[in-house]
Every structure is written in structure tokens, then in C-alpha cells.
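As a starting point, one isolated chain is supplied in C-alpha cells, in the form predicted alone.
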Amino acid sequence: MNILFEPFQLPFMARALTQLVILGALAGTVGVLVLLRRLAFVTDTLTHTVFPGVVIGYILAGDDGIFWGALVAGAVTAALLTLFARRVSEDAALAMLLTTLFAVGVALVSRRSGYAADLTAFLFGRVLTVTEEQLVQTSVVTVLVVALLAVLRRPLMLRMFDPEGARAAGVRVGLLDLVLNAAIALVVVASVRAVGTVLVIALLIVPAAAARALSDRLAVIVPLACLIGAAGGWLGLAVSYEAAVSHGLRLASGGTVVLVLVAMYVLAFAAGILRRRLARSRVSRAVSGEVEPA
């Protein structure tokens, strides 16, 4: 059990754990909406389109500018995505935004002498270098996103399960889509320093998918996704630390967290299959008991 607690006595590991627990809860909440709305490609697009903002922020203000550059890029992307999706097909809008803005980021970062190292850091993150300021920024983003989704939960649910009914009821579907896109963008912004623009998609999709495999009730899926996301961050950090300290095997913390999350999903998927089989067995026994002759 020491592996789960001993590493986090170090200040930098404690900060990394706090960041990933917060991100796990945030991404788990938003990820359920992403999963049920089938917006995984939208999420992938947003993780790439904030990249030029990350680069520009870093060029202008160093590490302190990354968050604000990503925030501006995320807001612009959410607005453009919502606008373009109403003019052309959603797939075409996503493809255009992803390729164009990501290419801009790559072109900008390639002008730096440490191109390869900078690109790796931007794409895969440096969770062990998280600062107190970044923890505050992530906490503020989490509070804002969760509060926004809580206020709009009823129209968001209606939009998710009955879009035509939502339009007939006078719900502004386009505005709700913009809100959800902005929430996804904020998760990406909050995660960019910890796990990078590429691996953040795993935090949004995998915990929600694992929770969905374990339950069919939305009231259970959301907190379960948050718990899985936070637990994956904790275990991933502990595994990467143990591998480096005890076995001399260097494992990237962000990548290890994602692998742990995927392993948790595999276990949840297997447990979900077992759960459904047991449920069908109980129903079959109940039906058989009802039709038995008196």
C-alpha cells in the first residue's frame, strides 16, 4: 500500500496528484455529455485547435502565457465550430478547423530551436511541473464548468435525448451546442499543461465510457466517471513513480495515466458484460417461475 501514498509526500507529486484528481472530476462530468452526444471527434478537434494558442501564449509570455493562450484559442474554436457546423456538414467543419489550426501551431513551434522538445511537451504535457497557480486556474475552470452544466442540465438533457422536441419546446439548440463546445474547450484548456493537447481526449472519453459500461443510470454514470478519472490519475502517477524509483524505468506520467485509464476501462467493460448476463439470468428465472403451472 505504500506505493499509493508514499510518493505523494513529495510536494511536486502532491501537486500533480491534486491536478489530476481535479481534472478527473472535471473531465468525467463533461465526458459523459461528450459520450452520450457522440462528440468524441469534436473533442479530438478541440484538443488540436488549442495548440496554436498554447504556442502563441508560450512565445509571448513563457509558461505563464500557456493557459491564457489556450483559453483564447479554445473560445475561438468553440465559436467557429458552432458557426461552421450550421453552414456546412459537421464533419467537414471539424476537419477544416483541426487541420488548419493545428498546422498553424506546428508551423509556429517549428521556428524555435528546441522544436522537438517543445512540441513533445505541448502534446503530452508535464504533469510533474504543475504549480500552485495552475492548480488555482484548474480549480476555477472546474467550478465554472460544473456550475454552468448544473444550471443548464434540463435543456442539455432534452437536447441530448430529444433534439426535435427541444426545438419544438423553444430551446435554443444552437446556443446549447455552443455552451457544450465551450465546456469541452475549457476542459482542454485546464488539462493542457498536465497531460497535453493529445492525451486530454483520454480523460474526457475513457472514464465516461467505463462508467457507462458499469451502469445505465445517468445519476450513477456521472459520479462514477468522476471517480474513475480521479482514480486513474492517482494510480497512473503512483505506477510511473514506482517504475522510475524502484526499477529505473522511466515512464511518462501523462502517458502512464492514460494507460491506467484504459486498463480500468477494460475491467469495467468485462464487469459490464458480467452484469448484463446476470441481469438477463435473473429475468429468465423470474419469467420461468411465473409461467410454471400451479
The other form holds:
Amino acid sequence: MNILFEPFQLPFMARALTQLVILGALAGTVGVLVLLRRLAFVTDTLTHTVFPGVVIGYILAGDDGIFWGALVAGAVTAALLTLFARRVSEDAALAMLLTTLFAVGVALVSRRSGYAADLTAFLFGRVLTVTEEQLVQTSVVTVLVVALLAVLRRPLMLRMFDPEGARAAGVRVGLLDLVLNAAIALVVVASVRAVGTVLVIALLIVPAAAARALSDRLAVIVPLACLIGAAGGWLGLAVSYEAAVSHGLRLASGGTVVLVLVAMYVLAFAAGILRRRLARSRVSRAVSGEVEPA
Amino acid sequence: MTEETTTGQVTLEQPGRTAALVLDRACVAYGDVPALEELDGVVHPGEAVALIGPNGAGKSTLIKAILGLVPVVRGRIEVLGTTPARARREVAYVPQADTLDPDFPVSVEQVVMMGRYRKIGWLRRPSAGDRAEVAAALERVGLAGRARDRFGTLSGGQRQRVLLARAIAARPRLLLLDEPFNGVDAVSQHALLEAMAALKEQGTAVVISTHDLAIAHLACEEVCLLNRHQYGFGPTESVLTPERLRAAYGGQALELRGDRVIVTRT
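Could you present the same protein in the form predicted together with its partner chain, rather than the form predicted alone shown above?
Time for the whole complex; same chain goes first.
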């Protein structure tokens, strides 16, 4: 049990933990929407297009520029994606946008001397060097995004479930889609320095998918996804610390967090199958035992 | 032009009998592509009209135009005495159940509550009154016992009934249904027809797009026969004549025994 608490008495580990718990909750909430709207590929595109923003921000203003560079790139992509989605449903266009901008980022990084180290940091993040300032940034983004989604929960629900019906009811679907794309972009931006642009997709998708396997009720799925995201961050950090300190095994913390999340998903998936089987046998018992209410 | 003044006068003299829907030489287009031309007709409160026509005739487009989602480029569509966009608050739309994701984590009750969203607003919790409306609407379609079940676990016909209950909970003055009987079993069809009849009695006007002529006879006293143009609008018997059906369906209509027409679904 000690490995869950002891490492986090070190200030840098405590900061890393705080960051991952906040991000886990944020990405968990937004991830449920990504899952239900089937926007995983759009999200993947966002993570790659934010990358050149990160690089340019870093070149212009060092570490502090990363957040703002990512923010600009994220905002632009969110707007572009919303426009795109209206025209055509185009896998190819998304893929092109994704690789092109990613290549721009790679080309820019490759001009720097510490090429490999920089690239690794941008792609996979450095959760152990998280600063107080980053924690504040992440918290602000989290509060903003979660509050916004909470206020918009009813139109969002209607739009996700029944887009035609939402339009018919006067919901501004285009605007809502922009809000969701912007929220995804903000999650990516907030996560960039801690987990990098590649691993953030796992933070968004995996906890939401695990929570979905465990429940059919949105009111349960969203908090559960937050919890799973935060727990994955905690456990992942603890495991990578323990591996390094007690076993001399270097496990990158970002990667470990993702692997822990995936392991949690596998468990949730198995539990989900069991849950559905139980529900089905309950239903069939009810049907055979009594006349179904008309 | 004369049509316009006539309807205007009717509105003035009988405010309680404002037409639910007025089509006045209405042309509807997607961008530059005309989808429907020269539609004329009036639907009064408590009446039901069936939109009949082959696939691609523009039935769904007309429904979208009545909702104000597709522009009227010439002529006029008036809904509840005002423009489609302004009337939207009092119009309910029922989509085809099988266009919705059956895996979506939402309960029957929650789906019906969506019909109350506009009255509840974004933040307020649903009141006891809202819950009562939801329960009553589910009762009306015969699914009171399924309120807590997940929407996707219901049969296609039952899902269609839930969507009708959602519309009922919104207490609309005009109800629009897009192919509500597609793939619906007999029990559900009966429940849908009964719920619609009750709504009509309360003064709700109903527009149903369907390619099932038998249903049109059962559910509606009026028919709008469409295929890009209007081939007739009026009492079912006078519009669904072999000549007009043959004209509207073109090569897709088959003749049988002289005056009866079978319309093939395409």
C-alpha cells in the first residue's frame, strides 16, 4: 500500500500527481463526449495539429511558450474541424491535415540541436517537471471546460442522441460542435507538457470507454470516467516510481500511466460482459416468471 | 397573391382557428437545386395530412422546410400563423427511430424528458410537473412500464413510440413525423395511431410522411401527393386516385385490374 502514498511526499511527485489527477478528471469528462460522438479520429487529428503549435511556441518563448502555442494551434484546428465536418465526412482530408501539420512540427524541431530530446518531450511530455504555474493553468482550464459542458449538458445530450431532432428543436448544432471541438482542443493543450501530444488521446478515450463498459447511465459514466482517469494517473505514477526506485527499471511515467489505463479498461470490459450477462438473465427470468406489462 | 389575402383574413377573423400550416406556392431549394416546386395547401388544427410520394420525392425536405431548416426560395410556408423558424417552439418533430444510435446510454424516461427541455431550460432541474408530463406521455403510447429501461433495449416499434411520447411531452400544436411506420410491428402501429388520434382530438395538427397508402387512409383525412411537384392536396379519397398516383409515381406505379394501382416501394 505504501507505494501509493510514499512517493508523493517528494514535491515533484506530488505536483505530477496533482497534474495527472486534474487532467484525468478533465479528460474523463470530455472523453465521454468524444466517445459518444465517435470523435476519436477527430481528436487524434487535434493532438497532431497542436504539435506544430507547441514547437513554434517553444522556439519563440521557451517552455512558457508551449501552452500558448498549443492554445493557438488548438483553437485554429477546432474551428477548421467544425467547418470541415459540415462539408464532407472526409477521412482522407482529416488524415492529410493531421500528417501535414505534424510534419511541419517535426521539420521545425529537427532544426534544433537537441532534436531527439525535444521531440520526445513534445510527443510524450515530462510529467515529473510539472511546475506550480502549469498546475494553475490546468486547473483553470478544467474548471472552465467542465463548467461550460455542465451548463450545455441538455443541448449537448440532445445533439449527441438525435442531431436532426436537435436542429428541429432550434438547437444551434454548429455552435455546439465548435464548443465540443474547442473543449477537446483545450484538453490536448492542457495535457501537452505533462503527457505530450501522443499520449493525451489515451487519457481521453480509455477512461471514457472503460466507464461506458461499466454503466448505461450518463450520470454514472461521466463521474466514473473522471475517477478512472484520475486513478490511472495515480497508479501509473506510483508504478513507474516503484519500478525505478526499487527495481532499477526505468519506465517512462506517461507511458506507464497509459498502460495502467488500458489494463483498467480490460478489467472494465470483462466486468461489463459479466454485467450484461447478469442483466439478461434477470430479464429472461422476469419474462418467464410473469406476464410482461403491456 | 389572392391566396395570401384570403388566408390573412381567415387569421384575422378567427384567431382561435389559425391554420397550423399554410403552403402558398412554396418552392424549396437546397442552394441552387430546387427540391420542391409550387406547393399549395392548408392544414387546420386537429387535422392530419399524409405526405405521399416515392423515395426522393421531397417528403423529408418538406418536413425540414416546415421546421425552417431548408429555405423557402419562392412563395411562402406559414406555420401557426408565423414563419417556420419562429413557430419552432410549438412544433415537434419525430425522427425515424432507426436513425438513432441504439447503444446511446440514455433511458426511455430521459428521451421523453428531452421533449421538456425547452420548457425546463438549460439549468433548472425538471419539476414534478415535468415528470408528470413525461409519465403521462409514456402512458399515452402504452410504455409506462418501460420508463427506466435503456432506450436501445426496446424494439424498433417501441422506440418509435418513445419518440412520439417525447413529442407529446412537448405539447406541440403541430406534429411532424418522418416515416413513423417503417419497420414497425402491428402492436406498435396500433399504439402510434391511437396516440395520434388523441393528439388530433386535442387540436394538434399532424403531418406524416409515409409511403404506405393504407396508413395514409387510416391516420389522415388529407393527403399531399408529391414528387418534386404537387400532384394533389386534399381529402384522401379525392387525391389518391389511380390517375394521380400513376402521374406522381411515374414508371414506379403498376396497374392492376383496371382502376387499382399498386405502388412499388423503391
